[in-house]
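First, one chain by itself in structure tokens, the form predicted on its own.
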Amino acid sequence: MQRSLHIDPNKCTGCRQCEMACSYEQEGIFNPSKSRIRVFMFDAEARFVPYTCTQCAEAWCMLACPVDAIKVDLNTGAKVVHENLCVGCKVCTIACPFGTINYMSDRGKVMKCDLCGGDPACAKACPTQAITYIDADWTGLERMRVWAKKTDAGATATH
């Protein structure tokens, strides 16, 4: 069963516990700038939106990497950056249409969500369950893929 992160911004209070849990899990330090998830704050609307890699089925970051440093974890389906292979060229950061891959200047490498090997720290730390790790069928992922295929077919037909 494929699982994925489900984010409900209506439940997010902006506490940023997800960022702290992620940075600690991934880097061993409580530092939101080292987190693979970010909470965007929209002051005018008084809204908070957690945002991280959506683990695209056709991952442009992975396809763009010239050294094949991003590979699929067969257990989780996550597209994982293998830091030992990454040369820090940042092509994947340009290829990602969502901006969820970040360059770590202190290492000269990139980082992105790897779903914590199937036990995402962000979901465990979220006190309001704005972030949950659930069966991918419940996220609407498949419906989005079907819609995307229809949209792509329509776009192709008009050109």
Contents of the next structure:
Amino acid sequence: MQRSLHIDPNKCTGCRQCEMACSYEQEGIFNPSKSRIRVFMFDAEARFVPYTCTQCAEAWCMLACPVDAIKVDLNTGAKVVHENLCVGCKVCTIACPFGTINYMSDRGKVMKCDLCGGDPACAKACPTQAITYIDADWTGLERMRVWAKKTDAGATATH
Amino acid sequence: MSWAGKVLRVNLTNGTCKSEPLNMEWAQQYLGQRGLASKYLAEEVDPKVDPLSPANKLIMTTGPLTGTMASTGGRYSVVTKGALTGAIACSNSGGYFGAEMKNAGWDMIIFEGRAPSPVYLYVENDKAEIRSAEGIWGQSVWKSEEMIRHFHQDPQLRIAVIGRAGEEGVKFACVVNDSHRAAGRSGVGTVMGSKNLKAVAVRGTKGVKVKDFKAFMEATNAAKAILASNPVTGQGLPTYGTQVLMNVINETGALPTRNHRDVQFEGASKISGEAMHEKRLTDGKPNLVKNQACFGCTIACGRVSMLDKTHFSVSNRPEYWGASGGLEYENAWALGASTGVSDLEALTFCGFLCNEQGMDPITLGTTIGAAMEMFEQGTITEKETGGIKLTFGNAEALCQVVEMTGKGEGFGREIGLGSKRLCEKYGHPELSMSVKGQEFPAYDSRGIQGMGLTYATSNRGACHLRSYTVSSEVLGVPVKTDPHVTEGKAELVKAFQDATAAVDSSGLCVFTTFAWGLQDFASMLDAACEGGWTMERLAEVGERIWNLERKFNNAAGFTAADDTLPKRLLTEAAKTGPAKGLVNKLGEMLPEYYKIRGWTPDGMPTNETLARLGL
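Let's compare: the form predicted on its own is above, so bring in the form predicted in complex with the partner chain.
All chains and molecules follow, beginning with the one already shown.
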């Protein structure tokens, strides 16, 4: 079963544990500025939204890369940057419509979410289950469940 | 190691910024944050100095676990000689600023002198620059944050800033960061204002390391699991915030009401955490929008609220219609029960104003309560208030006076003195509900005896965060004690004071102590920091910090005579509730406390005690 990260902003408290977990997993240091997942704060609306790569099936970053430095991890479906091949041209950062692949000026390479090889640190660190790692074909399952519950009036339910 | 190992020394008089190594010998004795910065202050500042003179210093300080993955690892403190009290002050704040400062590579920023004209400090990792605050000075906290971010074209800047209150010399001005988190008490923002320092804007991308990452992750994961399964930190605080206490403390008969004339408030349930969840009749929406965490916090007790747009306070002021920091227990109590106002929306609005202009709502609400008592007895009249009918329970008057205080206008200038100076000015010093010039928080010491000793001996003036014996006396954590008896309270207070001083020096939040014991802190600190950290050592560090603070205060001129409570709490019995008929029996606890502390009967640490602690 392929899994994907599922984000429910309603549950996010803005603690940024995910950012630290990501930077620790990827870089071996607690450093939110190196995180592949970012929590965006829309303060006036009290909305906190974690956001990261959705691992497009037809990944524009990968297609745009002139040196084939972005490859698919066949186990997870993640599009993974191979740093030894990346030349830091940043074309992928232009190609990505979502801004989720980014340049690291200190290394001259790009970084993006690689799903931590199938065990994403952000999901494990999230204290409120705002970030989960679930069946990629059923990311709407929880929303369905909420609506399903509303129909439990039994035989009289109409829809 | 998880100290950054660097101190930024900013001389505002000369306009210089210098980096120096952190004194690691002191770090081993005082850990970080509150303890370590207090050590720097005590070494560098004459305790007798006028808090508002250039000779006072102001230190922003993180702890070794600030910016790490430990739950609540986002704290920083502001340490100085307090403008409200003249005592050593340490005010602690969450939000995101502290972690950003640590990520920029600084344990501490020490501000010296006074800038010739208003400035702010800009820090980008190793780079630090003093910039002109022309155009920003005179603006609110919220507007200043916006202007600084816009100027630097960097939405990721984290900013700690004073509002108009700090500029105008309001004695209880805060330093506010991230719009609605504050280093709140003792007038640390007033000191910042006296230095012509408007703000500190930081961007840090260097990251934070710890000694042993593997052990640290194990320790922090175990500690997070404890928080999640504890009923207070896992359920009560996320759901209701600290406001979970409003009804509990009212039922305990320890909710100070109308300037401590009463110990129960008939309007408590209307301003409680539960009330914040209820849908309003006007717009069908609850006051509370969401809970918010500070950096790294897995509890998330923070409240975010939206006002009722039709409420009188904001009906034609859309600038207050967005979500912002909602009521916590302390400001709901101080602005509400203390003034007899039970209008949840009015209190929320006043809370917004405190954040917007940078004022401590505890001192503000209590001072207004004292002014209301003087108004009702005719000492203060409409002549002084400029026509405002400052009676208990008057929500419109409360909103007006809070706004005027934040801007230093009209009668607000009188409120800005704090209750001690205000009540002295009008000839009724006995009506100031304060210790060492700082007003009580939301626990009446007639109904919770240990809090009387806590307040009387607190090194920064009356404060619940120096030894929260409420935890034991009301909530039963770690063990239940009887709130109405004095026996054993001296020992309890000392233990809480020492433990809290250590926690405040770690970079973590004291609210975790509902679930964590010192052992949990020791596990995380030992994995993160060199030196071998045990719970025994943390208790000793806490005791050392407490005595260092005490020594500073004694040298500043405080004596045992200042370890007392207002007459009202010692002689006027509680009128209602479980504590009916009780006064606070401080006299039964204080001598024993001095003895347990290893102090003379006059409250001075003995030479033996000082030597034992390396002081």
